[in-house]
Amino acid sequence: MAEKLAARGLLTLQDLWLHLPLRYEDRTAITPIGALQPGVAVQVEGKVEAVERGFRYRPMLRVALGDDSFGTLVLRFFHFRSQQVNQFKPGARVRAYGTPRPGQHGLEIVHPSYHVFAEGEAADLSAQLDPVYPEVEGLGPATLRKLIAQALDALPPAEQLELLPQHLLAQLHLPTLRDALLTMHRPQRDDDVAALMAGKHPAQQRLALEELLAHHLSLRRQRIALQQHKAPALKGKGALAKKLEATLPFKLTQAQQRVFAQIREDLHKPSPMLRLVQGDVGSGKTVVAALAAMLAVEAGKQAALAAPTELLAEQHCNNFRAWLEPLGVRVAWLAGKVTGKARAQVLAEVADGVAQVVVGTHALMQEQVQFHDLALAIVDEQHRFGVHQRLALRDKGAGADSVPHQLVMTATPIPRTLAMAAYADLDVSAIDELPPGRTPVTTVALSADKRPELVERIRAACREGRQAYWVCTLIDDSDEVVAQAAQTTYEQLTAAMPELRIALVHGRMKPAQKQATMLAFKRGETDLLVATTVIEVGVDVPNASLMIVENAERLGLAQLHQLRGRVGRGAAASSCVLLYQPPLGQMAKQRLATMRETNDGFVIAEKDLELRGPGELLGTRQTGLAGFRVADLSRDANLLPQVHELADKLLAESPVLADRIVARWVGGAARYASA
């Protein structure tokens, strides 16, 4: 049993205390059968009126229960033993719990939990709600419940268990940890069940506060530990960066200038920079990264930029070459497709410092890549990289006790609450204005039956010399289905508009083929590009002014916003059409409405967090951040200011206590947080 528990990460009594219920079953009352509502879980009690065994398709047992409310309920079983059948004699008294659903003969509960009373047996009701715990493989729910109950009996007195200062709990009107745990595991009949289900109960808030505090402290600890390292202080006059700015074909926005000033200040210091630059698609993050790289080059050191896809990396490389090579800066390109002699040459140039700026994919992080003197590591779209990969790039520049500065960029704006919680170890900058000359994209949502009109719109736009995207987002378990959907759409559109040059790109094509198709589109050799969501992070085609997203109701806000960011990059008025399949669910309606109302990525990110929760936004499935046991970043955002205040106090006044809080909630996961 210990092995089974350990496989789920349950090693100590404390782990069992913190293995909290997913939900509760209310067996504290009996609902009359006549008053049942479909879909609402209840406990009922009645007499067996009829029993029927059948073998249509597969064995089946149906038991009809009746009570004084003149209602009838059918209990239906597919898996049963003959002694179970013998229990259900007509007239026997049965208590059952489950969720009634409409069946062939009125309401029925499939596989309820039940108890058949013996003659004269007393029938007391439970005084507290029954917890339902997250499963542990190989252990039945009853065994797990029993183990957790035993663990709770061993809870120490409140003052021994408590790690938070007493005056603070009183100030926040929150219970002690002991009381909070007992309420969560054994809520009483008169507890506010609605608040428990909504996560708003003081007991949950108390646990969430300590858990958020533990994560925040562990990130702050990482930050402090990283600051113990040295980093090269890049204190040049900034002549190269000034030269670059002077030769750019556009003027930097105020937001770009502000963010670059923050980066320059960080790079002047002898401790490692850890800065996250977030800005909407097209806000000009790459230029800021190039300016930062110039500060490293001027100091005689190297800078590296890693992007998650070859397409994106190649685009960065082309931009860097266009901007930097006229200034005499050598830019090297390293990706999986650079092989043989060419690869050996690039590796040699990187190792002896001839290559001053190196751009590539995660190929940059492989073992055989050795830098001469890496002072600045830039990672684009950081949530696409695993934590280990980011650490690998940082370690490339680690000398005796020195590490490179890190600049992380993302085009997925991160809501303020999330940045406060998840990036406590990073300084966050926002490029929150778009370059002049960008026209906002008009967004409309249309029902799928308007496709013929859309075909006409595309024809008209392409006739005027503009280009369009048609994105297929049929989401299924396999890439193949999406590729097929794109293939079918491509064939239909080619048949409908034979005069247009139409191309197809999807994730199952070979990288070289994909690249060639995208480049042809970029060069204007294709009018319409039918694609899957592979283009979400990708090429810059100023002439593309129309984006059609099929099955838009299936995508999250962040993804829709990223796709929309592919158009509106030139001076022509651009539109994005979200095609949906009616009827729309509540959440899909809200998402499409948000897309129509705003082009502001930060507003969209806040809404996305509200609708979807934090895990997806952060790409933190690999960092454990999304795996909070109690806290929910969108629900508990109001606790974050207190968490920050508390963390400052604890680190200053009682670091030992801070360590104990981190150990209780985070344990060994802390080392990844510095990535």
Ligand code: ADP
The other form holds:
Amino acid sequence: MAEKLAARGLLTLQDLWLHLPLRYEDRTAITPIGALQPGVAVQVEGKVEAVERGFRYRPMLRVALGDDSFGTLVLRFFHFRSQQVNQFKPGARVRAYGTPRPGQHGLEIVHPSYHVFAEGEAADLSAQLDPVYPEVEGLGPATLRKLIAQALDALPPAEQLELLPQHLLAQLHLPTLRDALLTMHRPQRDDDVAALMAGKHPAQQRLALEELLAHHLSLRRQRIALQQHKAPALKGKGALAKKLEATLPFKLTQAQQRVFAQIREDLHKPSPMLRLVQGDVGSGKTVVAALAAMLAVEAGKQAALAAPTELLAEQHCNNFRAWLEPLGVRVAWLAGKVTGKARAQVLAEVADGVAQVVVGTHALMQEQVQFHDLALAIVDEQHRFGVHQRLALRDKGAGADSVPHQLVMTATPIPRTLAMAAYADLDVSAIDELPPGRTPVTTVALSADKRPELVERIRAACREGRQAYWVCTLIDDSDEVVAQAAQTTYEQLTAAMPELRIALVHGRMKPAQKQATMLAFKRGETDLLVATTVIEVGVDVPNASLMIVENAERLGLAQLHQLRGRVGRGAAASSCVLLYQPPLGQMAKQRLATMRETNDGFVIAEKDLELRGPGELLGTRQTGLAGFRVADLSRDANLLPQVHELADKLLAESPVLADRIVARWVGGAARYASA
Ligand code: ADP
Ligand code: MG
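Switching conditions: you have the form predicted on its own, so give me the form predicted together with this ligand.
Shown next: the complete complex, the earlier chain at its head.
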């Protein structure tokens, strides 16, 4: 049993206390059979009126129950033993629990839990609601319930269990941990079950507060731990960065200047920077990264930039080379496909410091990659990497005690509440302004049967010398199937518009071929690019002003926003057509409406949070957040200010208590955080 519990992460009594019910079954009352509603789980009691045992396609047992309310309910069984059949004698009293559904002869409950009373037997109604726990593989629900009940019997007195200051709980009108746990596991008949189901019960708020606090503290401790390390203070005058700025074909926006100034200030210090740059799609994060890299290079050290896809990394590399090589800065390129002699040469350049800036993919994080003197690690689109990957790059610093500064960039803005919770370990800068001269993208949603009309639109755009994307997506995300669909679309469009230069790019193509196709599109040598979502992140072709997205109803808001961000990068008015297959579900309708209404990534992120919840929004990095036991960031956002205040106090006044809170809630998950 211990093994089975351990497999689910349940090792201690405390783990059992925190294994909270998913929902409850209410056996505190009896509902008259005449008052049953389909779909609403209840407890009923009645006398057996008829029993029918038969075979239709499989063995079946039906028991009709009646009570004084003149209702009839059928209990239906597909699996049963003869002994069970014998229990159900006409006239026997039965108490059953389950969800009635419409059947052939009125309402029926399939496989209810039930009890057949013996002659003269009486049974009290339960005073508590019955908890239904998340399953533990290999343990029956009854066993699990019994184990947890035993664990709860061993709960220590409130004072001993409590880690939060008493006055604070009183001030917030929240119960002690002991009371909160008992309420969650054993709500009483007169507890506010509706509030409990909605997650708004003070008992839940109490637990959510402590859990959020624990998570926040663990991030803060991580940060404190990082700051124990030294980092190279990059104190140059910034001459190289100034030179770069002077050669750019544009002027930095106010927001870019502000964020770069913040980064510069961080890099001046002998402790490691850990800064997140949030900026909407197209806000110009790449050039800020390049400027930051120049501070490292000026100090005679190295900078690295990692991007999650090869396409994006390659584009960064091209940009960096175009910007930096004229300044005499050597930019090296490292990706999985760089192999053999070429790879050995790059690795050597990186190791002996000839390569001042290194751009690449995950390949940068591999063990064989040794830097001469890495001072700045930049990770683009960090939500696509896991924490450990980010850490792997950080660990490539020079000395045992020195770590590089870290700059992480995200293109998917995250709502403020979420950022507060998720990035407590980071300083956050926002590039909250787009470069001037951009016209907002006009977005329309069109039913897929309007597809033929789009041919004219594409023609018109291309006639004016502009370019277009046609993005193929499918519910089946296997590369092969999507590639096939893209191929078919490509053929259809080529047949419909023979005068246009049309190209195709998808994930199944060879990297070199992908790159050549993208480059040709970027150079304006093709008019229309039929693509899968490989172009989603980062691809930058300012002359493209029209995007068509197929099956848009199947994509999430963040992804749609990312895709749409591929247009509207130049001065020309751009548009985005979201093709959908009717009928639209409620969620899809709202998503498409949001896309039509706004181009603001931050607004879209808020809406996304509302529609999807935080777990999905944050993806891999915040596995801890997605795995909250009680807390729900969209529901409990109101607790966050208290969490922050409390964390400050605890860290200052009683770090030991802080450690215990983290250990209680985060436990194993915090292990790699301290790595
Ligand atoms: P993102 O923030 O989405 O990564 P990029 O860094 O790819 O955005 O920048 C988008 C485009 O805007 C690029 O073509 C870039 O050269 C251009 N750009 C960046 N900053 C400015 C600016 N201040 N003025 C004009 N164009 C800019
Ligand atoms: Mg980018």
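Residue numbers count along the first chain shown, from 1. Just so we're on the same page, rigid core means the largest C-alpha set that superposes within 1.5 Å between forms. The structure presented is a predicted model; accordingly, all values stated were derived computationally and were not measured.
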| query | finding |
| --- | --- |
| Is_shifted Lys649 between the two forms (CA, 2 Å cut-off, rigid core) | no |
| C-alpha of Lys235 off by 2 Å or more between the two forms on rigid core | no |
| Asp153 C-alpha relocation of at least 2 Å between the two forms, rigid core basis | no |
| Backbone CA shift between the two forms, Val40, after core fitting (angstrom) | 2.3 |
| For Arg53, CA displacement between the two forms after the core is overlaid, in Å | 4.0 |
